[in-house]
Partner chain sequence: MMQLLCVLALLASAPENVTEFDLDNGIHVISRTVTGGEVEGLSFFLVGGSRVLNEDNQGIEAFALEAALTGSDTYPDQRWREIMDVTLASWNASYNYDYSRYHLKCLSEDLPLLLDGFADCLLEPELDSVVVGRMQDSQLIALQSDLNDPDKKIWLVANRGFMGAGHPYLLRPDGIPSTLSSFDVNDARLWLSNRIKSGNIVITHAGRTSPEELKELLEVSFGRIPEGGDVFPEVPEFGIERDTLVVENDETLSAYVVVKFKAPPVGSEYAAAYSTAMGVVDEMLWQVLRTENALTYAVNGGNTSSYQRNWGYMYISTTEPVLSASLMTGVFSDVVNGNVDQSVVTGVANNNRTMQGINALSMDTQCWMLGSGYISTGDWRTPYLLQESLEDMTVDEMSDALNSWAGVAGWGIIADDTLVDFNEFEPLPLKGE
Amino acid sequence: MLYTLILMLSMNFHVVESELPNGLDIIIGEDHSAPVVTVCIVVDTGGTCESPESNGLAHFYEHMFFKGNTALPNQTAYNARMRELGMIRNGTTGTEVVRYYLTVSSDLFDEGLEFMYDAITGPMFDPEEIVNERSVIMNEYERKTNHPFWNYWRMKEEVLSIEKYRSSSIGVPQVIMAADQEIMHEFQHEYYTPDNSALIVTGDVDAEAIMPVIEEMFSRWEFGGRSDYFELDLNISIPKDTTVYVGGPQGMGMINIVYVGPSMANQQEWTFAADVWGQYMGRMTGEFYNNLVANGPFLDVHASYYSQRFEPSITFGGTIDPSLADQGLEMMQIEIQNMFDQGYFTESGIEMAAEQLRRHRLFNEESSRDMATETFPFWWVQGGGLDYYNNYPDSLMAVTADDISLYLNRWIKDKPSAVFVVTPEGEWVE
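Output the coordinates of this single chain in the form predicted on its own.
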């Protein structure tokens, strides 16, 4: 088994990476500041892997993960075991990643690890529980459709997504209502395999001592080899300039101008300048804010790069009085062009933005639990591994004004954009 030792100086604990013969990536971070340990399973799946026939199954699977399995065959036994271990647990489903995690006292690590192993390898998908969770998920769906910006989210999918179903992790009612035990097992066999997953352990553990325990237990997880995650194409496209007037809540206007951004999968060299640029643009003392808010019609503005593998985007936006939406759109478009003027970005401002990002990373590293449930899963999936993560601070600090200029010319200048103007009088979609 391959072992790689990484010293995370900013966290003052070691991280060990390894890979089991069945393809499961192992990431262990030692942090002895508190007697707790967090175990997380991250899976390369989510809405982006789905088809029209499976749209919503990744989210449905998340609900079923916390039901009975071959070791704890019903909900009563499952809940009783959780109480015995005193665990805190949760799961999240996104468009590009799914993760499940639990935290227990470090003296119960072996039991917590076994609990996670049974849940990930032996789900039963009890038909009665599927029926129960179907109503829960449909309630979630209804709540989301009643959100004031549901119409805007749907319109973004219509305009930006190559395959619209890949952008919606909540799914569609017909798939949710049709899900059954057989369908869930099919989804499991395709994506819930060790070669498509990583096991992350952080906290009060000794990496050398627990590695044999992990290897003995998780080596029994059968290799799959059926996932298409890394064969998927980008799911964002803006072939020509498009402007859409979208129906929104009364009394509120919003403008978003979207460009295709660099993918974290194979265009990582552009993402460092993209992140520094986004941090720079967030300053309330910068020209973007002053021209559009302090001396303009907007209530607030933002400019950001959305770090994704399949749907990376660059967005300029802000809220505004609906009656001033057209004026605001024209001013924002002018301000975007102003970014190409010499002197718009200063070296001192860029250095400050990079330093703020570096400090933000240090803040995120204060909690080993957050590292297991947020940081490591994100970088392992979206960044394709921890090399990107470990090189990130130095790469940020190396960004210059010339790099920002190259980034803007590559991804924004003369590139088509999708404009969304949200007003109460805008168009509504079903």
Given for the second form:
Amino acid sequence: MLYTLILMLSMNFHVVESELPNGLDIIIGEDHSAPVVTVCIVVDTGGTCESPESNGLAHFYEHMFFKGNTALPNQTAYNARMRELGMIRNGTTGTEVVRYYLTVSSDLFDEGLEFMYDAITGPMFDPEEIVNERSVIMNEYERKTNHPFWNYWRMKEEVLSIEKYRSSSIGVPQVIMAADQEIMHEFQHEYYTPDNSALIVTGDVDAEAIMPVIEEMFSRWEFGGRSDYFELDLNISIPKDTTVYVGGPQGMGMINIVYVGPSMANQQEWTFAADVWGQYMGRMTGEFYNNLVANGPFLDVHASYYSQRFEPSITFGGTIDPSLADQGLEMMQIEIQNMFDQGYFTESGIEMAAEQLRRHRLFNEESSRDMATETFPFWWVQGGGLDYYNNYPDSLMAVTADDISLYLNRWIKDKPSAVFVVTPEGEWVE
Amino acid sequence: MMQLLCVLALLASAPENVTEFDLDNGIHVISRTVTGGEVEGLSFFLVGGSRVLNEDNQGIEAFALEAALTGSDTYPDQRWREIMDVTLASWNASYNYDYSRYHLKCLSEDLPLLLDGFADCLLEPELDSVVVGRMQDSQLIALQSDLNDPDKKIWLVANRGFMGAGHPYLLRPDGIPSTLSSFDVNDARLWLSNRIKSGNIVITHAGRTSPEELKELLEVSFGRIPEGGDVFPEVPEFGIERDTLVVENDETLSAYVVVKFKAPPVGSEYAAAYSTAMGVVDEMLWQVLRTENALTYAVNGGNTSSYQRNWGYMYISTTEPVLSASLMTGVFSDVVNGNVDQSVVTGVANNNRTMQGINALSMDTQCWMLGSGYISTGDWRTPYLLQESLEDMTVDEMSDALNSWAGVAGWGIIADDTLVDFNEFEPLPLKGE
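The form predicted in complex with its partner chain is what I want next, because the block you gave corresponds to the form predicted on its own; please supply it.
To see the whole picture, the full complex is given below, headed by that same chain.
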């Protein structure tokens, strides 16, 4: 027996986990409600693995994934095979994760799996295709600059990141235009290894029947052991209180107050209270909403913890008439202080927040395809495996008002924050 | 009297376990029973869309429905927010040319309470002016944000030349800033009292609640809606008579180009072949403009298939719009002339089959398919049965459909005149004539 089966009953469908000897994690979720199957490869890499000289390569690599490989020599052949299989596919590059996924009819599972195997293990990085793809990625970059919140995104990188290039997945034009075959192979050699990846399959399959097929195929993928992903440093720092005004779209004001949050890499014990706290604050009948929206100047508000390994953050934010932005900022800062009052967090409210998170999980599990492409990849990367996700509901139910108080004192009380005020008149000034 | 009509899936692509029935007040309901999960989807369609709007009240239905959903006499604002907090249910509103759609996503156990509240909000809306004013400001911000995004705005630019002056689809279901900002709670109340009539409404559902249970729940909630309804004028043909071009100068690093042209109605004998043709156009645009010429990150083609009047389209964002437009018409011309390998046509059918499977995983998408199929053709099965027609489609059938329907083209371009010389643009004919 080369793998270990860990049976886990998810809320709506049957999930099986295992690990191949080469280190590849396997996650299979059975869902027989439609005759399709989704195959996803998730890799522990992304913008956070980059240097100033390689800023944008993780994303460039993602583009090259959909080009020629040892089985399908160029993109034209690649596209023809996709049509043959009726394949719907995509890939995404984030700062902390890269995902590739495809969906095919379940009777074509073996072919879809083989397609994924060839693409992940044997990319050619044809020089001509690389040159072509530079232009494609530059157009993607140019499109992003047209987005109404482009200035805000850039300013966040500038203010919050210790090494700002690690926060920008799209990269910079000079790196994009210089990418070549050798650089791509170096990136593959370091990160695209089974011990740095997970294979996720969900849909109309029999987990026990397909496991040997997966094992036979993916055991050929050679162990790497070269990734530095788990040794990377935290990439967020707010050394002092900072306020920046940023230009945004006409007619809209937005305020975000950001604190450094606990890292999913080594501070997971704080994250359950963080999530319950965020859900508590998001209640439309809670004090935060009532004081700032129902009886205040904001149109909507949110407070949340973003589960990340390298750039974990806690954000209080809201949308507001731009002419009321300064008043809104003052009120939000007062409301943040109010959180430390005795009785702000009630046990009944905390129970409701935990119950809401349980429901949130049920909603997420509606589509097994979304589980393969969104939920499992996110939690596998952030949790360093699926144990965190599996134990999540029990951990949430154990959170008390004292836990939330400890969390607030540790991460927010008297801690420096970065304030972003986005208005049409805002400028790039600090 | 309850009239349940269990529809057999006569063809393989139509799903099983779909039941149609009417409430006593005449509201038509289509329910697909999906077992296994706890998530329910229910869509409320208010038929009319742009046809019930005029230049001065564009967006009134979007405003009135959103205003209604802030609370009712029985479920006032605070109580309604409590219910949302407890259930974590979500509402997703969309407003298009033929109907408004409000979709509810919730757990099965919460469906009775939410249906009761939903119907009460429509019939007895609280319409607190402060709460509604806040909602209105949010709507305006969302609208303004879209207008600031050239990627979204380009579709409206293309409409100007394509639809022709006075066409109802030029009226924006989600409003324009000047109209949206002018509405108040009295406008909302009047609009709701005129429009919330059983004959204007279709309800679709997907989830594990049985049709019998659903009918019971709906009778006590939506069964209270008064009978009656509007008579909708026929949507006229699009007014475009010759190739047109609308140019908008905007400070962007990338230009955006959209071209629209006529497409057959959903029930037409050409519908499947035309849809296949546009699937092939989509494939070939990717091949020629992205794979071979690296002119773009985003290029696609397709056609609408849920409106009274449909259109085909091609889209690209690029720094070289003139060359791109020329290549786009070259692709189009190839498909019209049948210069396409049969394997590409078969590929479109293969992709569609996979998409049908993906769509079946979402209660939201199921509700949309059931409702849009019924509203546009009178038969909910229409979008599902498309696959049957695609399976054996030939290159000749496909090119014949495109040739028969796609004539003159309405082009729209957003570009920066410091990057692009507008004099180089011209409204290219689609078929290269």
